[in-house]
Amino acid sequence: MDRFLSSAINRIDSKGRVSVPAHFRAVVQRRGFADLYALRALDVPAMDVGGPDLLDRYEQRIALEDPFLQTADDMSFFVHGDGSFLKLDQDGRITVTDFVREHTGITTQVAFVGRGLFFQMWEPERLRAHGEQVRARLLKLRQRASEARAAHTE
């Protein structure tokens, strides 16, 4: 498998590292990724980290705009100016910096938690409250087309 699945809390330690998950660590190594690149998720407290890759992807979508309109430079400096990279070392550590930090909230524990073609890290209690979000988000969705469903069969 070759997707960001599930997910895991590991403690930082003492030096400021912590451990990406074995499971995903595997991901990175079949993708064949060096570096891992790291963007401040723009609407909640989360990196988004994946390959090479996702900054490609980032950067394909900015080339698609008007380098002469707000929209490409606006994109470009949340692509770039919010975005890192991060070295996994011979363990499969990474070091949580101040960059990291200062969006997440991060201080003693990281929440890594798969998303497919990248994974994000998160302070654990945040998200855990996003978690709670998302899901009763999604019981509205099922519950308003369950009522859909029903009134067209009426």
Second form
There are 2 protein chains.
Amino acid sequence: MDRFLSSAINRIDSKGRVSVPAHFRAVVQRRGFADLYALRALDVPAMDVGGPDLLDRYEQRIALEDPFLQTADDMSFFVHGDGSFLKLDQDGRITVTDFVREHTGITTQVAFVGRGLFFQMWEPERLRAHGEQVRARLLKLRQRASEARAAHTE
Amino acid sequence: MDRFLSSAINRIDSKGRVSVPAHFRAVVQRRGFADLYALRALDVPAMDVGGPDLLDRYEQRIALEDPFLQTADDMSFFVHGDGSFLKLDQDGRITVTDFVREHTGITTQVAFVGRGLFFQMWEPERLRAHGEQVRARLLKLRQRASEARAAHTE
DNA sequence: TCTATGCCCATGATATCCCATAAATCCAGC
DNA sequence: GCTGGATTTATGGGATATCATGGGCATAGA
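With the form predicted on its own done, generate the form predicted in complex with a further copy of the same chain in the same format.
After this comes the whole thing, all chains and molecules, with the earlier chain placed first.
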């Protein structure tokens, strides 16, 4: 498998390091990534982490904009400037920087969540809360859909 | 990686020197830049720093303006007028000139921000404020996009 | 002479490497 | 399916390398 799947919670050690789950590392290696790049997710307290291909994707999107308008500049600022390298050491660990801690609220543990082409890093408790919200939204959507269908068949 | 990515804040010493982040220096070297050009960013209090290709970019920008109008002339004056060279010393430091200080408001610290093909120098607090604005704009863009899609499926 | 600039070296903090160990996982063979 | 051994994985910690930063010294230009 070459996508990031499933999730895991790992502990941060006294030096601020945390192991990236082994199956995530396998994906990274299989794709030939030397290091990882982390962006702050726009609307949740999580980091989006991926290889250079994550950047390529964003850069293709940026290329669609007029390079001299504000939107292109904003996007470049966000993608190139508002992120940080996460270098894997040879034991497969990364160091959790203050930059990451501030945006995510991570202190002692990191929840890694596979998202297909990238993965996310969360503070475990916030992830749990977020998961419940997502479930609630999906449930409501589903209920509304059946109500609509019921009304239609009447 | 051959692009300027992520950001870092470094201190200016008593001689007015500041270290360019090591990974930025690596990019400079890999790209074979002999020295760096610093130009005043057109609409933010930051310096755009990069190799000779940075000038090309600005000239493209200026070429968009009608050469008979004042704007093009202003821009050219602004950009070519006194963009300065930033010489790297052998410890990878540059000296922050008054020219840079005036345009950016930099006093004791410099925030280096990767922008892909070039990087920027900011006064840290101004950078933070600007970053928040950018995030807010992008978030709005994103929300508007999902609203548009929702309206479409109805 | 004074100031600005570049070169060199020192140092502390941090990041990285390398090895150890315990827990978890996998797997062969029954 | 089970069991015991082998391998992988997460985690800890000492040793080492890198980097940002500070300061001395020499040169050069005003």
